[in-house]
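Let's start with one chain on its own, the form predicted alone, as structure tokens.
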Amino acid sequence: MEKTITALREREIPFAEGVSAERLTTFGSGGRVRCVISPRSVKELRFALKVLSDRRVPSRVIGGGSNVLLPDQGYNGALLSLACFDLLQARGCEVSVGSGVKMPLFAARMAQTGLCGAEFLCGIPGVMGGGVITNAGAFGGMLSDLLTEVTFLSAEGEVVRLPASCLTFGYHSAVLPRGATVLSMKMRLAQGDSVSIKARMREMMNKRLSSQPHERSAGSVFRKTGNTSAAIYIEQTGLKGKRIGGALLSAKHCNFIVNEGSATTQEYYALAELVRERVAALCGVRLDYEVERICSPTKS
């Protein structure tokens, strides 16, 4: 990893050693983060790549941090924040943006210029090069309904742009070329007036803010089995309120974990396990999750 660290220091590639997952997650939990690299071009992302895969450095695109865990040991790799490809460009209804931005800010902004088709993304947490690998969606909406073109930097180091019907989508899925590194989109929205998006977005928060706990979390814990949400099966459980360490099953919504404060990402999963388990017992149904757990690899 020094190698690694001297190369980007010579290149003044910004990055940050010993980075604490608790600013990295919406979760909040995991140990420290050997490296996170901050690239500002597609050149520094380039770069930095290759260094990571010449070295064979252990390495991945965090993203938002929104439906990932980060182990408690610490992470003896390098994480790659895409912060920076922060594009926001309207031409009509055609928009270009890039991987960095945050959902929320997108819906903002296409209402404030007045484009309706994102509101559904106005409450999901994290950034929109996540929101297109999990085909982020909400309210009925997805974001393959929008998506046009996808632009990503290829294993190869090549950048390549895909009509989005190249790219299969699935519920909260999307099958990229591996090792594909997504820079940017474009999508196409309608014409609508700003002060009825803006209402709109306002009831969606209003439901999410109602029906979902406000504490830290990773979002849904399990995904939907077949048509029926996860929540279905766990409400039969009986474990809404079990709590594991400071790890908490939300009584507000049994498909969400909360963080009380200093939960680790060990009793998340002994929580999420239990739950797991409980359900297939009693319903005979493997639930499945849609939070990420990011191990931790050996040392480099």
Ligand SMILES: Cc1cc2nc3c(=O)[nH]c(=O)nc-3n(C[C@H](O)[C@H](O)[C@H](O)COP(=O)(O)OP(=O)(O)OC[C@H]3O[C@@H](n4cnc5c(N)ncnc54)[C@H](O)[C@@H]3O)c2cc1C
Second form
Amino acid sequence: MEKTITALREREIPFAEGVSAERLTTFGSGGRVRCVISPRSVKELRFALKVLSDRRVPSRVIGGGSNVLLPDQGYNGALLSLACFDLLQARGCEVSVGSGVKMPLFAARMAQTGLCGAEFLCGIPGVMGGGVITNAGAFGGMLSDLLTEVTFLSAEGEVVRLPASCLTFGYHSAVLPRGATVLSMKMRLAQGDSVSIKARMREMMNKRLSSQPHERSAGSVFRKTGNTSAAIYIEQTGLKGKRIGGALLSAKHCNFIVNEGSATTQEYYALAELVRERVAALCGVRLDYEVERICSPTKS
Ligand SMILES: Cc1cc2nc3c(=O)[nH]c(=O)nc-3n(C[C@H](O)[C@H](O)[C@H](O)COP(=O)(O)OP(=O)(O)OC[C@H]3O[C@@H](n4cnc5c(N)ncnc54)[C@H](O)[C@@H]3O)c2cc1C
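Could you output the structure for the form predicted in complex with the ligand, given that the previous block was the form predicted alone?
Every component of the complex follows; first up is the chain already shown.
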């Protein structure tokens, strides 16, 4: 890792060492991350990825950290943040947006411009790049409905533009070539009226605020099973309000585990596994995780 740090320093690529995972994920658990790199351009990103790969330093891209949990023992590798990839440009109904733009900010900017279709993104606390990978969706809308093109950096370091129709999207999932880092995307929205777009967004936010907990969380713990929301099964376990350490199964929405302040990732999973076992025993259903667990690399 030291040689990687030296190479980044020589190229003046921004990075921070020993970053607390608490600042990197919405749930706020986990130990320190050895290095967080924040490239400002494709050139810097390509260089950073090459150095990391040459030195066999484990690395991952992190967006808003709203669908991932980091290990309690820390992450002995590098996380890449594309927060600086924040281009946002509208030409008529065609919109280009960088991976680092926050989804709620994007929705607000579209509303301001009088473009409709992106309202559902207003309460999803990630960034656009993470949104593509998880095919973020709510209130019947999905990011893939809007996408016309995705630009990514391939594992070989090539900038590739693919029509969205060439990619496979599913419920909260997307299949991109292995090792692809999403840089930006193009979308097609529709002309609308700012006032009614904003009214729809307010309505969506109110629904969210009244049905979801306000404490720190990583969103839904489990995915739907067929068309049935995981909460329907979890309700039957009677575990609502169950606490393990600082992790609490929300009484407001039982498919959310919230952080009461000092929860560890281990506590989160201990609680989630208890829920899973009870659901399996009572309903004969095996719940799949929505939240992604980032594991600690074994070497760096
Ligand atoms: C309170 C709350 C409410 C939520 N509500 C919803 C909801 O209504 N609908 C919904 O769909 N989700 C919801 N989520 C989950 C989460 O916000 C989404 O999954 C979101 O799209 C994740 O984006 P992110 O930027 O935080 O990604 P991260 O969690 O940072 O990363 C997710 C995955 O994408 C990868 N990744 C991130 N950026 C890139 C990139 N540029 N290139 C390649 N890989 C990348 C990461 O390595 C990781 O594998 C909610 C979460 C919270 C905390």
